[in-house]
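Presented as structure tokens, the chain that follows is alone, the form predicted on its own.
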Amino acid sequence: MNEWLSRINRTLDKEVKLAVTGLSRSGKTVFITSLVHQLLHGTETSHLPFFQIANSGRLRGTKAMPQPDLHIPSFRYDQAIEQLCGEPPRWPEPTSGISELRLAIRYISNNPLTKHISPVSTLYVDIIDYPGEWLLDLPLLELTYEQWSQQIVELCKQEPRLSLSEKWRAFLDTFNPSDNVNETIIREASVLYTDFLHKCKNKYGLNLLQPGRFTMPGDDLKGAPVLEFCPLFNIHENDDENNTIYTEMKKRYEYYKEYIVKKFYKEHFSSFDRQIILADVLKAFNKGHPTFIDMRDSLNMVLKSFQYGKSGLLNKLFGLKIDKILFAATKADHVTPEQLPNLETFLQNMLANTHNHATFEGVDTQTLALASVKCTQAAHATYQGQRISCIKGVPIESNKPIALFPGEVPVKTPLPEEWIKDRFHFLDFKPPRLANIHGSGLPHIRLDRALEFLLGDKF
């Protein structure tokens, strides 16, 4: 019956499935406390003049609900806002897996047809959480286990990933695929392979990284069979056999693929009707030209998977009709005001070629620059008598303001020799001290426009 009423109420556009996500440590969790409390808090003040039903005093209200799927992990709001509004502040930890948190958005209808009979309407939004590494493991669907371990063979020829993966590339060496099934080393590879793209993360900021769940389990699959396998490399036919490891790592693979995967985008994205991805662009500019170029294939390949034509993945598996998605670069306040545009035409280049097919296929795409809570003020200083534009900001290591201007932001996609070191040198800052949180939405830059263009056309 509920599952009835909630197409109902989706088909009345009373319904709206938001699903955020984002690539490694790109803000996802400040991103959705940040947008739950400006909505909770969109009555009190003007915080949110592109958001239109706010802007124009349609908004009555909004209010959190119970969240109608009782066996997903409810996004503690509570606790993400207390950690931004503490003494001192700080950034809410991350979450590690899927949570769901549902608002009632109360509002004056503007539909001609509704509004004499009911002026006043709730659309009900249930934003969904979950990692970006999973949907990272989208394109694997359509990948046998030899073509997705050439795959990583070729990733494997270039830096830092031939540096980075040398240990677990020497165990493989130690053995043979057509060896019989041993349960040690196949957890020993899986184990240095786990490991291996850990270092990719964390020391480099890569964001290719399959499978996803390797990196990100989740509380449901730590420690599980299925996540003890990897890549191999120099398979032969003749190894296609019963009861060898190479069997046994492609029956694994199989089952991720069938029960992990497709589990996934079964039970979720069939009822998502929008999509956010956040990505920290700026981490790539720090980090150089090889971790650029990671983001750029990552953010792409998801965008491909996203294609709704007949020749669609998500469309082929599941029929699904993700009808927008927002590509949102975070951390705007970590560049000067004037360098926004630039932030924003270098995420929109980055995704150019797929956004054009996206586009034809029919999903409304948009790029934007944002910061979900601004942690900087504009500034100005002088040097060499001419006046320049900075930020002021306390640096996430220290605990005193710094005034600096952190370097331009190009708009087209520097040349592999321009990736010179310290070019980019873009800082993390802690969150701001805030007087009255309860009575304002938290500072922001252009997460109405996110809101508006996400939510704006249901109200």
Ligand SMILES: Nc1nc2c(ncn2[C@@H]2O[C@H](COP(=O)(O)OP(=O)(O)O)[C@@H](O)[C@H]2O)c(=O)[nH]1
Second form
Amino acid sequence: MNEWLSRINRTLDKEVKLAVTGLSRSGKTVFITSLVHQLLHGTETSHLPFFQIANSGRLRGTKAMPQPDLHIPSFRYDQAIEQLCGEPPRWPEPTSGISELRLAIRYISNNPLTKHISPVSTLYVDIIDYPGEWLLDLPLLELTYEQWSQQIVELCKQEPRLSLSEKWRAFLDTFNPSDNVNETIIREASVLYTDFLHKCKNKYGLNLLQPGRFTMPGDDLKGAPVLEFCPLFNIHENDDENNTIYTEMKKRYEYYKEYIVKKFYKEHFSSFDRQIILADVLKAFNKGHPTFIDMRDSLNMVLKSFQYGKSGLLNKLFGLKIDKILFAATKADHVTPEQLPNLETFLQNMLANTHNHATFEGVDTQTLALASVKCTQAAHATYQGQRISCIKGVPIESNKPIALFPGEVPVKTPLPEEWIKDRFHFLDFKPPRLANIHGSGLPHIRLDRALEFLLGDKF
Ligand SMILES: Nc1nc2c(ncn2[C@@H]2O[C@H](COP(=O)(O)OP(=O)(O)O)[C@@H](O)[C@H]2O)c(=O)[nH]1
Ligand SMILES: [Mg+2]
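What would you give as the form predicted in complex with this ligand, now that the form predicted on its own is on the page?
The next block holds the full complex; its first chain is the one shown before.
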């Protein structure tokens, strides 16, 4: 019955499933929290000028509803908003598992065909939140164990991975992949490999860390043997004797793909209609050239797996059909307002291939620089007799507001030698203290435009 109703609702365009996609720490959880808060306060129109349904006065109200999938934990909006709007305000905790949320948006219909039958209509919006680490598992679906191992071999030839992987690689040299299977060796190799991934993440903020569950296992997989394998060097596909370390690692890799990765994407991603891709470009600028390259390549690799249109992997596997994609550069409150167009152009250039592919397949796209929660104010200062634009906010490590000029966002990727130390200085800020969070939506930058693009045509 549920499935049947759901189908009817979808045919009448009464249901939208929104995929919020982004690498770890790109701002997914904060985006979802702010989106819900903006919609719950949507009838106070002043904070969403570009969201037409709110601005036209046709919005009747929004409510969080019981989600359709009862076996998935609910997105803890109440907890997240309590932290964001607490005293002192804090950012929500990093996400360690999947959660889901359903919103019902009630509005006065404008549709000439249905408005006489039912002048008040409801649009259901389903959103899931999950750790960004798991996205990097998607490209594995197209790689054999040997191809994946080879890819990691290549990555480890360059710094910082070359040094960070030293201990793990030294251990691989102590045995032969064609040796008889040995649980102790397999466990030790996977522990050292997982340590290497953690170092890449914590020291350099790298994203291309596969398998994704090694750094973020989720509650159900901690300590499971399916997380005990790693890539091997010097393997030959014809080494295919049974019961060797190589065949055992390969078996676990295939199991991981089939029962963890495919299962997750089939269950949660197959029915999405719309997608927002969040990228924290500014963090990569701060961390330097290798981190930037890693972010760009990770995102492009993931988006290649999404490949919109009939030939795409997710379409072939699960019938995914997305008709609109919003590319969003997050945390736009870290830069001065004049820099927003540069940030948008930069993101567009960075994801040019995906963009081109999506529009070729008939997917409607847009690029936006946005802040889900605006933590800074635009201000001006005088420096050497010149008036310069700056931002004012409370840095994450401090309790006092400061004004600073965070630097210019380049339109094109700087050459490796142009990433000089301290060229970019995009500070992290504390969330703003708000006197009355129940009076109006959270302060934001262009979240209303994001809502209009993602949902506007459904009303
Ligand atoms: N200034 C600012 N910081 C943000 C914003 N959104 C996210 N952040 C920062 O980015 C961090 C990660 O955000 P989160 O939503 O947890 O990322 P996720 O891993 O993609 O879910 C937060 O803890 C904040 O420090 C924003 O709109 N403005
Ligand atoms: Mg999160």
